[in-house]
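Consider the single chain below, provided in structure tokens and representing the form predicted alone.
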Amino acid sequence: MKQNIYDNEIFYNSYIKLRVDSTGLNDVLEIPAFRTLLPDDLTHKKILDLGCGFGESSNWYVSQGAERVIGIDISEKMISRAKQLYQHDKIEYRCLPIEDISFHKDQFDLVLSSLAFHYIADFKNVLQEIYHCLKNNGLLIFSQEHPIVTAKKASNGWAKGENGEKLYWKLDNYNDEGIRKQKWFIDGVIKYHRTTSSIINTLIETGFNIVRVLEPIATEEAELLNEVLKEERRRPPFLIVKAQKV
């Protein structure tokens, strides 16, 4: 199933506040911790961005060096903001499934995908033509919501006290892979949880070798700016996972 939760007018106003209002982990541990993943130097480097946004990253990696980024996104409000916000000579915004891409063989040094996966029902054909598209020594770094995040069927994964204190993340129905509904600014939005062995093993089996695996924490700076942070050591809100063509 291919949901376009990012078009709902709820669901796309209330993101697009907490990005921009850098309330959410986005910009205080997801996105430095995936950046460490990346080759030092993105000069003339091919890019497919593979759930783009409103194109933040895809602008980012040009004011890099790249040479070429293609930004990939289901939602046609993300795009347009995208092209609204980060136009540029070198960045190509497609409105487009990540489960439908097509693109020629050995055509991409990178394939980058940050906090898309998740939301993907076919991870292993995504992963087939990702291994396709990409150049021989090729890396393909994506994040994702962390399995012990995604295994939950509860609304809330954590159990909280009298006081609304948090005691402990619900850990349950993890081997049972596959549809969890939950509830984040609207209801029912639909993620796929895998087993972190199912996620690794099919990157495997589909060719590639895996480089590194962070589940990255806050840094101390961020902490002392917001102590909320600190309540994210307790389980891993992400997986990050960079892989190479072999």
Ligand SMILES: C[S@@+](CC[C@H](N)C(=O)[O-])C[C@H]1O[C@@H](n2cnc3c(N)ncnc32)[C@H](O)[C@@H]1O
Given for the second form:
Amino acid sequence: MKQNIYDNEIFYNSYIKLRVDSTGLNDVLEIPAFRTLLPDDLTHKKILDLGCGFGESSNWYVSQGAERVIGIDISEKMISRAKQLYQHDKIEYRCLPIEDISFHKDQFDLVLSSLAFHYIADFKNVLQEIYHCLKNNGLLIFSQEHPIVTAKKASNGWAKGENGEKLYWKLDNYNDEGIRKQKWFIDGVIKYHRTTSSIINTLIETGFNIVRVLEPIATEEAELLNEVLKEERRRPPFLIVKAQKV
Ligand SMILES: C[S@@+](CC[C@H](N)C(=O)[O-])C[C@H]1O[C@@H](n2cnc3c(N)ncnc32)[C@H](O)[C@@H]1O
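Let's compare: the form predicted alone is above, so bring in the form predicted together with the ligand.
Shown next: the complete complex, the earlier chain at its head.
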């Protein structure tokens, strides 16, 4: 099932506020780690950005020399914000579910995706499409919520003490893969849980070589500015994978 939750008015407004305030983990944790996996030089690269959101990363890839970026997102609101904020003649934004991509063989040097794959039910099928449209030796780099986060069936994974302090992360139902309905800004947000081994093995079965896997923590600068971020060292919020078509 494809859910377009980012077009829900309340969800969208809350998400944009989170990103504008930079109070989310994206800016201090996910993005810096993700970018360490990119090739040093993006010059002449053709890039597919899956779940491009409001286009911040697509635009950054062009600023780093990418020749062309196609940004795909299911949300009309996100695509329209991308066109408003980051219109560029080297970027094409398309409002399309990731599940429906169908590109020519050997078209892209890089397929990149930030925090969108946990919304995809059929991971294997999407990987096959990505493999098809990547050039030989091309790279797939993606981040997603970490499987210890997607595993949770209750809304909050932290067990809390009497004063609201975080005691420990409640990991449960880890091997029960599949749909999760969670509360994030609103009730009923659908995500899909896959174990780490399942994610890695599906990549290998599709034909990818695993190049690197990250479970990042916040940058030291960010932790100095925001003490709360140190708590993120206690459990990995994100999984980031770099894989190569061989
Ligand atoms: C957490 S946001 C990340 C946006 C962007 N990659 C970034 O890092 O700023 C997840 C994005 O994935 C998109 N998304 C979720 N499910 C999708 C699907 N099935 N197909 C395409 N996009 C999807 C959402 O609309 C949203 O823009």
